[in-house]
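Take a look at this single chain, the form predicted on its own, given in C-alpha cells.
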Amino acid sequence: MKRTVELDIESAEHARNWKSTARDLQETCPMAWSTTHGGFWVATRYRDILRLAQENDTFTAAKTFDPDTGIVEGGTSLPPMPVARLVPAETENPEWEGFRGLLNPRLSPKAVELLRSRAEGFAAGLIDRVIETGRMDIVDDYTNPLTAMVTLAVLGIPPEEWRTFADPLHALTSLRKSDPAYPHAIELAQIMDKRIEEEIDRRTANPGDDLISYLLNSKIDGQALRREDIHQMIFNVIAGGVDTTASLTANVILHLQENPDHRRRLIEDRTLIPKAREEFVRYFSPLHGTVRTAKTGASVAGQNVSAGDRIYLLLASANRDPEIFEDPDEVVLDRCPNRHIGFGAGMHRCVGSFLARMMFETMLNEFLDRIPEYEVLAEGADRYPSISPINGWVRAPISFPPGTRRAAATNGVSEGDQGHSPGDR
C-alpha cells in the first residue's frame, strides 16, 4: 500500500527530526510518497538506496537547465537548483565515462598525497591566526577556508580567494529554495561563475600544471572538451571539495567535545583516525541525500514507481540502517567492516573522496595537536537551516586555553587574510 507523507526535506523540522522520521519509514514503509515539492518518493533503506544508485539504466542523475526560461529537469537536488548541470555528477553515459576518466587520475590517492604537505601548511597557518586569542569559529576560521584553499590549489586558483567560492556554495546548500536570501545566493554563484571564466581564459593564454590547464588540453574520443563542460567540471570539483568536508569536520569536532573519551582515544592513538574517519562519514553523512529520476516504470520496495518520478535517496538513513549496521546510532570509532555509502554509491560515487579523506585527516590532526582542550559555545552554534543536500553548520564558535604560534612563518596563509568576499569584487 502506498503511504503518503508530508515530508519537506528542506524544512527546519526535517533537520531536527530526520532520525526519527527515517527510522519510522524504514520500519513501516521504506519507499514513501511525499506530497511536497511537486511530489517525490523518499527511499530510506540501505539495500533500496544502493539499488537506486547503481541501476543507471532505470534511475538517472542527468539534468537539463534552460537559462533563458529557468526550467530545470532532473538532477541530484530537490527542489532542483536553477543552475547548469554539474559535470560529471549530473551526466550519464556515454558522457559520464569520458568526463570521469579525465578526473580520476587527477584526484587519485597518489595525486592527493602530493597535496598533503600544502594542506598541512594551510591548517597550521589557520590555527596560528587564532591560537593566541583562545577563541575561534570552527567553520569560518578553519574548516571552510581550508577545504576551499586546498580545492583551489588543485585548480590553480589563488587560495586567498577562498571566500569567493566557498560563500556561494554554503548559501546554495544551506538555504531553502524559497528563502528570501536564496536569490542573493544565486547572485554570488554568478560571481563565482565569472571567476571561473576568467581562470579558463587565463589558463588558455598561459597553461600551467593544474587541473584547469589539464582539462583545457584534454580530449575525449579525439575531441576537445566544450568550454561549458570544462566550466561545470570546475564547478563540480569546487562544490564537492568544499562544503561536504567542511561540514563533516565541524560535526566531528563538536562531537569530540561532547564525547571526551573519543577525543582522548584519537589524541592518544592517531592510527585509529582512518577507521574513525569512515565511521564519522557514516554517522554524520555530510551528503545527507541525493536524487534520481525514474527513466522507466519500476517496482522498488513493493511500490510502483512511474517514469519521470523523482526519488530522494536519504543516504543518512541508509547509513543508520539496522539491517546493515550493528548499533547504527552509536559512533564506533574502530567499526570494521564499514559498508557506509556516505560518498554515494554506483558510478556517481564521489570522485573527490580521496581528497576529502586527506583534508579531513589533516584538519583533525592539526586541531588535536594544537587545541586538545576546548569548549563549544553553544549559544553561538547554528546548524544549516536546511540539510537536504548537506548536513552542516553555519557557525560553531569555541573557546580554548590560548597557545603559541608555530615558528614556520604563516605556512602559506596570509596574516589576517580572511579571503575576498564575493560582494567585494
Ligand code: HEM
Second form
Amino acid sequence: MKRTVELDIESAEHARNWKSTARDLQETCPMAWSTTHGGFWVATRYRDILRLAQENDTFTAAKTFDPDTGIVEGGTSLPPMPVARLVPAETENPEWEGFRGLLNPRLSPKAVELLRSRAEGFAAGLIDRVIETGRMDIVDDYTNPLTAMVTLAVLGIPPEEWRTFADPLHALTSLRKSDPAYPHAIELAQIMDKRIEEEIDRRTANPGDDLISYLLNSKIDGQALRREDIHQMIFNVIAGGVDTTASLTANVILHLQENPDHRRRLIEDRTLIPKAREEFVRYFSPLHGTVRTAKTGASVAGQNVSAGDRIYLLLASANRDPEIFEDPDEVVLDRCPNRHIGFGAGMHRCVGSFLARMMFETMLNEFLDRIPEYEVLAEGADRYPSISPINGWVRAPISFPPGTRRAAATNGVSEGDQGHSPGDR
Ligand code: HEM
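Right, and the form predicted together with this ligand of this protein, after the form predicted on its own?
Expanding to the full complex; the earlier chain stays at the top.
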C-alpha cells in the first residue's frame, strides 16, 4: 500500500525531526510518497538507496533547465533549482563518462596531496587572524574560507576572492526556495557565473597549470568541450568543494565541544583521524540527500514507481540504518568496517572525496593544535534554515584562551583580508 506523508525536506521541522521520521519510515514504509514539492518518493533504507544510486539506466540524475521559461526537469535538487545543470552531477551517459574521465586525474589522491601544504598554510593563516583575540566564528572565519580558498586554488582563481564564490553557494543551499531571500541568492549566483566567465576568458588568453586551463585544452572523443559545459564543471567543483566540507568540519568542531572525551582522544592520537573522519561523514552526512528521476516504471521496496517520478535518496537515513550499522546514532570514532554512503554511490559517487578528506584533516589538525579548549558562545550556533541538501551551519561563534600567531604563516591569507563580498563588485 502506498503510504503518504507530508514530508517537507526543506522545513525547520524536518531539520529538527529527521532522525525520528527516518527511523519510523525505515521500519514501517521505506519508500513513502511525500505530497510536498509537487510529490516525490522518499527512500530511507540503505539497501534501497544504494540500488537507486547504482541503477543509473533506470534512475537518472540528469537535468534540463530552460532559462526563458524557468522550466526545470530532473536534477538532484528538490524542489528543483532554477539554474543550469551541474556537470557532471546532473548529466547521464554517454556524456557523463567523458566529463568524469577528465575530472578524475585532477582530483586523484596524488593530485590532492600536492595541495596539502598550501591548504595547511591557509589553515594556519586563518587561525593566525583570530588567535590573539580569543574569539572566532568557526564557519565564517575558518571552515568557509578554507574550503573555498583551496577549491579556488585548484581552479587557479585568486583565493582572496573566496566570498564571491562561497556566499552565493551558502545562500543557494541553505535557504528554502520559497524564502524571500532566495531570489537574492540567485542574483549572487549570477555574479559568480560572471566571474567564472571572466576566468574562462583569462585562462583562454593566458593558460596555466590549473583545472580551468586543463578543461579548456581537453577533448572528449576528439572534440573540444563546449564553453557552457566547462562553465558548469567549474560551477560543480565549486559547489561540491565549498559547502560540504565546510559543513562537515563545523559539525565536527561543535561535536567535539560537546564531547570532550572524543576531543581528548583525537588530540592525543592523531592516527585515529582517518577512521574518525569517515565516521563523521557517516554521522553528519553533510550532503543530506540527493534526487533521482525514474526513467521507466520500477518496483522499489515493494512500491510501484512510475516513469517521471522523483525520488529523494535520504543519504543521512541510509547512513543510520540499523541493518547496516551497529549503534547507528552513536559516534564510534574507530568504527570499522564503515560502509557509509556519505560520498554517494554508483557512478556519481563524489569525485572530490580525496580533496574533502585532505581539507578536513588539515582544518581539524590545525584547529586541535592551536585551539584545544573552546566554548560555544552564549548566543549559540545557528543551523542552516534548511538542511536539505546540506546539513550545515550559518554561524558558530566560539571563545577560547588567546594564543600566539605562527611566525611563518603568511601563506596566502593576507592581513585583515576578509574576502571580497559579491555585492562589492
Ligand atoms: C565532506 C565533503 C563532501 C561530501 C559529503 C560530498 C558528497 C557527495 C555526494 C553524496 C555526491 C553524489 C551525489 C549524487 O549521487 O547525486 C557527490 C558528488 C560530487 N561531488 Fe562531492 N562531497 C564532498 C566534497 C566534495 C568536494 C571537495 C568536491 C570538489 C571537487 C566535490 C565535488 C563533487 C562533484 C563534482 C560531484 C559529482 C560527481 C559525478 O556526478 O560524477 N565534492 N559528492
